[in-house]
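As structure tokens, one chain now follows by itself in the form predicted alone.
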Amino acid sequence: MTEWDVVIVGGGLSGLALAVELAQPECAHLRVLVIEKRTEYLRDRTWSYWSTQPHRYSALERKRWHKWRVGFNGRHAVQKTRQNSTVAYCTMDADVFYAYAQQQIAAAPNVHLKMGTAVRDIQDGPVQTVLLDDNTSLRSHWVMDARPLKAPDANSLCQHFVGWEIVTSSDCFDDSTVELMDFQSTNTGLHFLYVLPYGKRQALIETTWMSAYAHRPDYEAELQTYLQDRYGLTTYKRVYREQGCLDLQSMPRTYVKTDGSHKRVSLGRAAGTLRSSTGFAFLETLADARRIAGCFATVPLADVRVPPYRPDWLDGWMDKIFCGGLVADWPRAPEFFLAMFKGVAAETLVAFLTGRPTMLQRLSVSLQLPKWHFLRAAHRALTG
């Protein structure tokens, strides 16, 4: 086929989520394709987040954990929560969420994978055009746009890491417990170490740096340092590695309407579901997902209309003070987190950071940060 209603350009979180939704039976009158250049799907990074409600996804989860904790110089503040509670740090393993994609893609009669392609170009008209790398091309009525951004200047403000999934010969994690951020001292950004463990003998540990896109640490030597210094291991099974890096000032690709036959739409991270602040992004994905086939359920084709993502206004405005306020203030930058952490209850923080706080819960969080140093932020914030 040709001819399509919806292309998805990037089978990756954002497509593949979009291609779930709409192969329900909502959608089922649309015929949907997924371009996505890769050949194989395999585990290539790890999701986590805190979970507050259940969503289509949950039961893919690896674990959650009702305890965390952030470190800095021998200080720490631990949060909790209830086991029964809903509020839980979750993780899941990409790989996971590509086959059970996969699976509802393969039992829907209206959606369709093609892997092993890649787009070169897409161009505008009442249909749009989707051009493919093997000069042949495609045309649809709508197009999702899930091709990443391209790579960030070198001053911007990334949150970059790597992370090693290991085995133990004998107990030495806490499985009741993320090391959420474990912080370490230095001035050219904040860099802290991430423990996930698994189990007392399997853990993912990951160093983290927000900092300059330029700047390019030792990853290597600070995980081999870190499992030293803290767990006394010097020998260890890797069973996985991952490495990625996320632009905190990136800006949206949009597209603009300018004769009404525009219909392209951008997905993921590229729409602007990265949260600034805390480099998440799994969960807004989903939900935008569910947003953009809500737009496309039950609706004749030539009636759809599908608004571009708008995150929260004011919580895009307190992340932009908030990473304002880290950058002018490096060595002290851990302190925040530490003060935050300590000063509000686990539910109050976690509504906090998955965007869908009160004015009280954002006001709670707030009045636990320096006043002066953080009302620069803002007057920088709003004059620069």
Ligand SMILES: Cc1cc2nc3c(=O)[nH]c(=O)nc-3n(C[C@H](O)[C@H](O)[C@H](O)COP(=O)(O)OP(=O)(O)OC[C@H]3O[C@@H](n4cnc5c(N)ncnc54)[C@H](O)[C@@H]3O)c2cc1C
The other form holds:
Amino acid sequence: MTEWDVVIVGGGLSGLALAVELAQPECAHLRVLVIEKRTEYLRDRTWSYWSTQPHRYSALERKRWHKWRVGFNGRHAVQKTRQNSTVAYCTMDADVFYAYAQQQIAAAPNVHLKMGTAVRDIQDGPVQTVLLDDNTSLRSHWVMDARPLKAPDANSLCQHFVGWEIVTSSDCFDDSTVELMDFQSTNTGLHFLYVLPYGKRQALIETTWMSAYAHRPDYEAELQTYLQDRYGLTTYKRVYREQGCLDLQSMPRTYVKTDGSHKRVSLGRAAGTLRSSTGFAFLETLADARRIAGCFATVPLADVRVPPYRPDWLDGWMDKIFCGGLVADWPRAPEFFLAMFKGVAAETLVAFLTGRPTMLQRLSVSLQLPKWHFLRAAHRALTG
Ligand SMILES: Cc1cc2nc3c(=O)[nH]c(=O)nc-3n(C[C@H](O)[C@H](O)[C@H](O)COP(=O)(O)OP(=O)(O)OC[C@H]3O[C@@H](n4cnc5c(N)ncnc54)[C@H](O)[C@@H]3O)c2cc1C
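Shown: the form predicted alone; wanted: the form predicted in complex with the named molecule:
Time for the whole complex; same chain goes first.
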């Protein structure tokens, strides 16, 4: 078939999440194609997030924790939620999500996945033309575009990291508590180690930096040193490695036409679902897939309107001030986190970090931060 109702370019998190939504009975009238350039799905990342309520993929979570910790210079803050609370820190291996999404697509007669093919270009017209790298093309009424944005500039603020999942021969991790940020002293950015203990002998350990894109530390040496200094580990089995660099300042790709005829929509990170204060995009991306599918569910194709993704403006503004405050004083930045995690209840901080907090929750988190430092950051954010 060369003519489709919806073509999704990029079958990663956002593309597959949308395909799964369009595979539901409400959207069975749509002919949907996902075009993905990779030839197979492997575990290439681990999504972690604070869950506040169950979602379509909750059963795929590898583990949930009700306790997490941040530490710096011998001091630390621990936050807890009740064991039966819906608020928990969760993690999901990407390959499990990919396999589930592929199953859902295979079971839906209206949705198809084409792998091993990259989209070269998309051309506007009364119907969109999608040009593929095998020199063929296809046509679609709507195109949902999850292709990554261009690489950041050397000075762009990024969150970059390398993680190893290791297995040890004796117990050494406290599997009840996530080590969210174990800060290290530095003045070239914010540097912390992050430990997700899956069991007493198995954990994912990541060395994470928030700094300029051009700054590339020796991640592997940092991990080795941390494992030795913190856990006394010199021998362990490395079963998985992941690496990422998330541009925290990227401008989302927006396709907006003044004549109201725009039928291209950005998805995922390309649409701006990544939150710059946390580097998290997972739940927001799933929510956006539900929003987009909802636009198609109840109206005839010719009448469908899909507004572009819009993050909450206040969250965006507060994130800008927060990141500005960090960049202005890297050596003190760990103290800001410590103050926030010490000063407010877990549920309040989680509401703040996952979006849509109440004004009172925003205020109680903001009050933990040094006033003059962040007022100056707000002034800089306002004056450009
Ligand atoms: C290693 C790593 C760990 C992360 N951990 C977390 C986390 O713990 N929590 C969290 O919230 N976020 C995390 N993120 C950030 C974010 O959630 C992920 O990057 C997420 O996968 C973004 O979804 P996406 O759909 O925008 O991009 P992707 O999932 O990267 O999907 C884009 C897809 O487009 C395909 N593609 C690219 N070009 C073309 C083309 N021309 N034609 C066809 N297909 C194309 C790619 O192969 C890819 O499959 C992490 C990111 C990385 C890289």
